[in-house]
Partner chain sequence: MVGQNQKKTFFRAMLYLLPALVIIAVFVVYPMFHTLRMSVYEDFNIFSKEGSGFGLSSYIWVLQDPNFHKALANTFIYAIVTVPVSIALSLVIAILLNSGIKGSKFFQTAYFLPYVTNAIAIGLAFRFIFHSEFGIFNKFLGLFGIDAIQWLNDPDWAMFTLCIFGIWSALAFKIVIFLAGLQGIDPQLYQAARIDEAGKWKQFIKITVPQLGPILAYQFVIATIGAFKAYVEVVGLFGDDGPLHSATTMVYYMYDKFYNANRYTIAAASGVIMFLIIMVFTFIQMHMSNRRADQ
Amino acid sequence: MDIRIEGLTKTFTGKENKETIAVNNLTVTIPSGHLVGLLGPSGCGKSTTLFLLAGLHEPTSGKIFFGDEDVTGLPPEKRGIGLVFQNYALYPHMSVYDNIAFPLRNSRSFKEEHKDAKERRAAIDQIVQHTAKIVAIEELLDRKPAQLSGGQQQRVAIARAIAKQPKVLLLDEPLSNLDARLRIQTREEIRRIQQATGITTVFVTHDQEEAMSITDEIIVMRDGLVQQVDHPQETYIHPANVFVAQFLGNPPINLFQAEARGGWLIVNGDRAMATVLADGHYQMGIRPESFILTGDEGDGTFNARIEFKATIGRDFQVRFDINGHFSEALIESDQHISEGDTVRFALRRSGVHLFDQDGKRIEVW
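Could we see that chain alone as a structure, in the form predicted on its own?
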């Protein structure tokens, strides 16, 4: 089931009739069977977009289609959605089994399809057992939520959402309450479950690592506007603008003011990289992993003074000063480098991105 969003806008009116545009003319298609991440900082409109898809907010304008069906005016219970909140929202007095079965027992359409009570109980049991197996909680069906870990509770919430066999699964910051190790395990589980069910899934997160690791596609948002829609790796390798480049990556991308002159990009007076750009001023983004320590001097390199060094696994993370501008690089830890050293860097072209003064990407290689 694909999702088509056409010109979707949501405006909230606050105190003194001040209007805030939370989602601004959003138009995007989410392919059937894909796991798509809505990614962006707090307040960018990603959760509002999810609630519009769920029917929990009414759009100011625009349309939402699930397949060929216009669901814009439908209430949540008639959209065929499964919704998982960040706080799980499990019923504490019910067993895991009963939490999963609850939406089926209260579904009018399910009761109409299974009019005989005995047949209905058997159908519910079959669905609960099958769903529990998909999310790997078969051994937990008799427990109460308080007896489960955070990751197990999250899987119960997902099982309850998919037990209704929804057309669309919507996840709102589903990992935000978990510790770092459990977040990694649970996000991998979410990916496995989504692939096993084939349900079109929209996953809201502010965590770029989560979005990059499990999604088929990322929609990056800022101030209610879509900045880029692309495959995760493409979004990182070819950011559409400065915002996307700075939002993706840890440590973040380094941004310099550079001048193109005579076929070279000039950084701090050094000819840092050859270019075919017309002479002028540009923004130059350099990924931390794209700095190469070199003993060579001359064109294609530039000086930097190392102010800080930390060992991070197999790499050194160094902070350096270029004409008063502090930046960070990741250097292989077999390199001999100390705080206070003045070193010479060359650049890997694949990690260098150029933007105009308005922040729009310039394709030059």
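With the form predicted on its own already on screen, would you show the form predicted in complex with the partner chain?
The following holds one chain only.
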């Protein structure tokens, strides 16, 4: 079932009628069975968007469709969604088992499917055990949430959300408290379950690697406004604006002012790259991995004086000045350079992005 969001806006009115636009005119379609990542910095409206989809917040304006059904006015209990809250919201007085079983015990449709009470209990038990195994908490079923670590609580919350096989699964940073290994394992598991069941899923995160690795599409948000909706790789390769370019990528893109003059972009006084752009000033971004050390001295290269060098695994991290901006490059380690050297760089065109002064991407340059 696809999710269509049309012109969705949510404003909160705080003290002294100060308004916060948490979600601003959001229009997007999430195809059926897709896993979509909602990515953006803290406070950009990710959780609010999720709460709107869940029905826990009433939109100020706009509409939400699940499939062909307009669910904008539908209360959360009728939307058939699973939601993992950012801070879990487990029921503290219930055991882990009861937490996971709770939605099944309430579900009308489940009651319809399993009319006999005894058979229903057995079915619930089987689902709870099975789900617990998926998120590796089968040892913890008798515990109360307070007796669990943060990561364990998070997995209980995931189990509770997926146990009832919702039509739409909403995850609000479901992996933020797990250690690196468990995080990768659980996100692969979420991906696997999601693909096996075909549940349309929205996955909130501010970890870009997480978003890149398991999602079909990424929605990048900032201050309630959508910046880009695209395939994960596309947001990296073709960032729609300066914000997306800066937000994605680790280490971050080097962004600075550059002048176009006579068909060349000028970097550190040299003609660094050919361009078709009219003369003027532009914002130029270079991904750290797009610098190539070269022996050439002519056009298409530029000078830089290495001010800092460190070894990161197989690569060197070097830092230097570009047009007054302290920049960073990752280069392969078989190059002999040391701090204080002046070197010559060429650039990979695919790692270079140009934006106008408003921050909008310039497609052809």
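Quick caveat: nothing in here was measured; it's all calculated off a predicted structure. Throughout, rigid core stands for the largest set of C-alpha atoms superposing within 1.5 Å between the two forms. Positions refer to the first chain, counted from 1.
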Exercise. Align on the rigid core first; then say whether the Cα of Gln194 has moved by at least 2 Å between these two forms.
Key: no
Quiz item: Would you say Asn250 moves its Cα by 2 Å or more between these two forms, aligning on the core?
Solution: no
